[in-house]
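First comes one chain, alone, set out as C-alpha cells in the form predicted on its own.
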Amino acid sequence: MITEKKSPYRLVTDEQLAALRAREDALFQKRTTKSKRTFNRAQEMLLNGVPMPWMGDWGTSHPIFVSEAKGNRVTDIDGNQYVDFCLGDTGAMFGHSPEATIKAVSKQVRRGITTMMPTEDALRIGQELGRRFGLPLWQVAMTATEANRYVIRICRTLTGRPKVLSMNESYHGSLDETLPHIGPDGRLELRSNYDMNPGLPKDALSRVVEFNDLEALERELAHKDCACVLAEPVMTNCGMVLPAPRYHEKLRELCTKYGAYLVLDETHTFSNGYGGYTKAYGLEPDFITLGKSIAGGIPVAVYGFTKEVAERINASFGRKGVSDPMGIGGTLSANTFAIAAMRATLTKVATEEAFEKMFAGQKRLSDGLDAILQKYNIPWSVTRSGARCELQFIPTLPKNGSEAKNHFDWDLMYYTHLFLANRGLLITPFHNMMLIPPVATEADIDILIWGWDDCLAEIAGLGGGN
C-alpha cells in the first residue's frame, strides 16, 4: 500500500527531495525517449500503459520498456543497459534465460507444449523437491498465487474451517484471504480508504496478526476457526522482517496445538538455500508453496505436503481414479513445457554451488552498504537473509510488518530507485530489496555499492551528515 508517510530518518526536506527528483527525472526522460513514446502509445490499448499493473510501479515517470534480458543484464529499447538486482522480483533469481533452461525448453517445444498428461520429468522434479525440502508429495500449479489458493482449499476441506491466518503486511499473491490488514485499533481492518477488495467478507475469511507476535498468534488460533496459517519464513514484501529467535519453533507448536495446518510460502525465501529457508533452518511445515524462480522465469509453481495430508485427502474423499475431488488444477497446469523447464533449472541451475556464490555476493553487498551508512553517519540499517538484503530507512531492523511499513518513505525510495536506474542499476521497485544472482561478479556488486555511495553521499550532505 502506497502511503504519504515519511520516515523520521529521511535526512532531507520535502523541497530538497523534490529538487533532487526533478533533476533525476529530467535525466531519465532524456535517456529513455523511446520508452516514453511507447508508453504514451500504449495508453490507447493497455490500462495505464502496461499489460500488468505492477509494471508501472517503478517510481519513474514512465516504465522502462525492455528489449532484452540475459544473465544479470537488461537492455531497454533506447539501448541503455542495466545491471539487474531485481531479477523480475525473484522470477529470474538465477539470472535471465539460463543456458540449461533454454536448452531444455527449446528441445521440449518441438516435442509438445501441453497435453494434460504426465511425463517422466514430473517424477524427477518430485524427487528433487522432496530431497530439498523434506516433504514427500508434490503437485504443480501455474503461479505461486495459484499454489497458495489450492493449498488453502485443501486445508479448508480437511479441517472444515473457513479462515486463513496471515501476517500483517504480508503478500502471498492476489489471494482474498491474505489481502486484509490490521487497522489503527489493532483489529482486522474491515473498511479503509485503501481497500484492495471492498466486496470481501474479511471477518468471515481472515485473521491477521503481526509477524513475531506469538501472544497474538495464540489468541487468534484459539478461536479454532483457522484452517491454516500461511506465512513466509522471512517477510520479504514489506521491508524484510527476520523471525525472532525460536519464533518458527513456537509457530509450529501453536499450529499443532490448535489444529491448524502450517503453510510456508518459500517463493522468495528459496533464496535462503538449496532447500529454501525450510531446509536451512530445519522447519517442519505441513505444506510448502514455491514459485517464480524454479523454472528460470517460465510460469510454474509447486506445492508440497506430508504423507499424513495425502492420506487424509484420500481417506476423506476416496479415490476416483486419479482425479482430484476438490476442483484443483487447470488444463495448462503441469504442462510438459513448464515441467521440462523446472527440471533443468532445479538440477542444473539452482545448484548448491550457485547458492554459495549468491550468499557470498550478498555479504559483499551488505558489508558495502553498512560501510556507506557508517561513513556518512546515516541512521538506516541493512537486513540480510540468504541471497538478498534490504536497505531500510530505520536505525534498527523492523520486528513486524507495521514497523517496517511505518518507515517506508515512498518519495525517498522512488528517488533512490530513479537515481540508480539513471546509472544503469535496477533493484526491486516496491522497496529497497536487492537480490544477488550467481552470475553477478564482484565487479557488478561493487558498481551497485558505488551507486548507493553516490546517492547517499548527496543525501547526507544535504541533511548535514558527514
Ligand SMILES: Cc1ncc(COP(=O)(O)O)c(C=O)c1O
The other form holds:
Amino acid sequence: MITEKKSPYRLVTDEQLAALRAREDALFQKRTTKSKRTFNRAQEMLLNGVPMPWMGDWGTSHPIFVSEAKGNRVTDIDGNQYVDFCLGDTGAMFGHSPEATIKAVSKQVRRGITTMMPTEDALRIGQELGRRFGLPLWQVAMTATEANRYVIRICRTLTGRPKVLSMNESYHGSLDETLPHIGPDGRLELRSNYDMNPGLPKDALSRVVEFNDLEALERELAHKDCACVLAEPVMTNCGMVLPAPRYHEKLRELCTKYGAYLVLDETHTFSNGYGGYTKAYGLEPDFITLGKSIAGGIPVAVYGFTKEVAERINASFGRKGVSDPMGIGGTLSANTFAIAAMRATLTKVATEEAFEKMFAGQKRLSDGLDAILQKYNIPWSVTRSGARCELQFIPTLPKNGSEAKNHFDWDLMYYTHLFLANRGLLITPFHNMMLIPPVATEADIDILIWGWDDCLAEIAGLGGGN
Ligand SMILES: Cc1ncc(COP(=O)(O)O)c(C=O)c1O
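Previous: the form predicted on its own; requested now: the form predicted in complex with this ligand:
Below: every chain and molecule of the assembly, starting with the one above.
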C-alpha cells in the first residue's frame, strides 16, 4: 500500500483503516480468484505481472483482468460485472466500443490499415475539429503525449527559446519538460518515482508555477526563455482544480506580452463540451492538444493551431509543403483506420446531445455526493467540471496543485476504491475522479451514490464526522 501522505481530514485512525482494508481485501480475494491466478502466472513474463505499469496501480492487491468492456460495463475474467466511471481514464469517455466507431473501424480494417497516404476522411475530421475547437489547422499524432511533444518542438523552433512553463502537479504525458514539480525549498525537482533522468538539470527545460498564481506566472515568463505555456484549462490530474474567475483571460494576456505560445491540453477537459473547455468558455489558445477519447479509445491524438502559426512554420523553413521540417511525424500516425475511427466518433458518438446527457449525469452524481457529505457531516468537497467530478479530502475546493496534492491520502483513497470495486463500481485510480459517459443511466449513477453512501456511513460512524 502507498503511505506517502495522510489527509488531516481522514476521520478514521490508522488502525481502523487497516481493519477496514483487511476486510475488503479478503472479500476482493474471494471475488477475483481467477484474476489472482492469472496475475501470478503473468509475473513470469511481464514486469510486475502487467503489460503497462499503470495497470498495476489500482490499489488492489492484484489487478483485475478484464474479459469484456461494453458501454459503461466492464466484466472481469471471474465474471464480476462493474459499472465503469473510470472509462480507461477518459480513453473511453463516450462508453466502451461505441457502435458507430466499431462499424467504421470494421469496414476500414478490411480496406487497408496503414498506407502512409491520406484518406478523404482526413478532410472531414479537420473540418469537424475546426468547427468544434475554433482553430483552423490540424495535425494528427498517435497519443496525447506525442501531440504535446510535437507542439513543444514547434514552439521551440518558432521562438528559439528552450523552456516550457507548466503548472505545479500537472500531468501532460511522460514529457521531461513537464514532469518537474516545485519542491519544498521552492526549487524544481522530479518526484522520486519519476526521477529516471537524475543527471538532467531540472531547470534546463522547465519553469513551473502554481495554477491560478498570476504573479508567479508573470515573474517566470519575464525571463523570456519559455517557448510556451502548456496547461490544462482545468487541472485534472492532481485531484481537480478549477480556474479562478478571469484566470484564463490573464494567462492569454501574459503569454502574448512575453512572447510565449499558449498551448491548452484538452485531453481530459474535452469532457466540458463538444468543443472542449476552449469552446465552452471562449478561450483563445495558439495551440490545442487532445487525445484519448477522440477516436473512441483507438490510439489517436490531434493538435490544432492558428493560421499565424502555420504561416510561421512554413516561413521558418523557407519551403511550403516540406512534410517534416522539424522531426515531427510517425509512420503509423494518421493511419486510415485511426482516422476512420475518429471521424465516426466525432460525428456520430461525441455529439452535442451526448454531452448534454453527460452534464446532467455529472450534476446528479455531484449533488448526490454533496448530500452524503452533508448527511454525515464529512468535511470533504466535490469539484465539478463538465462531465467529470472529483471527491477531495479537503473542505474547500483547492486553488492550486499543491493544495490539492497536500490533501491526498493514498491509503484512504485506495480503501474507498476497493470498497466500491467489491460492490461492482469502478472509479479512476490515482485520485477520486468520476466521469459520466452518455450511456450511463440515472439508475447507474444512483448505484454509485449508494456505494459511496455505504462506504462513507461506515467511515463517519467510526470517526464521528467532524
Ligand atoms: C491532460 C493530459 N494530457 C496528456 C496525457 C497523456 O496521454 P497519453 O498517456 O494518452 O499519451 C494525459 C494522460 O493522462 C493527460 O491527463
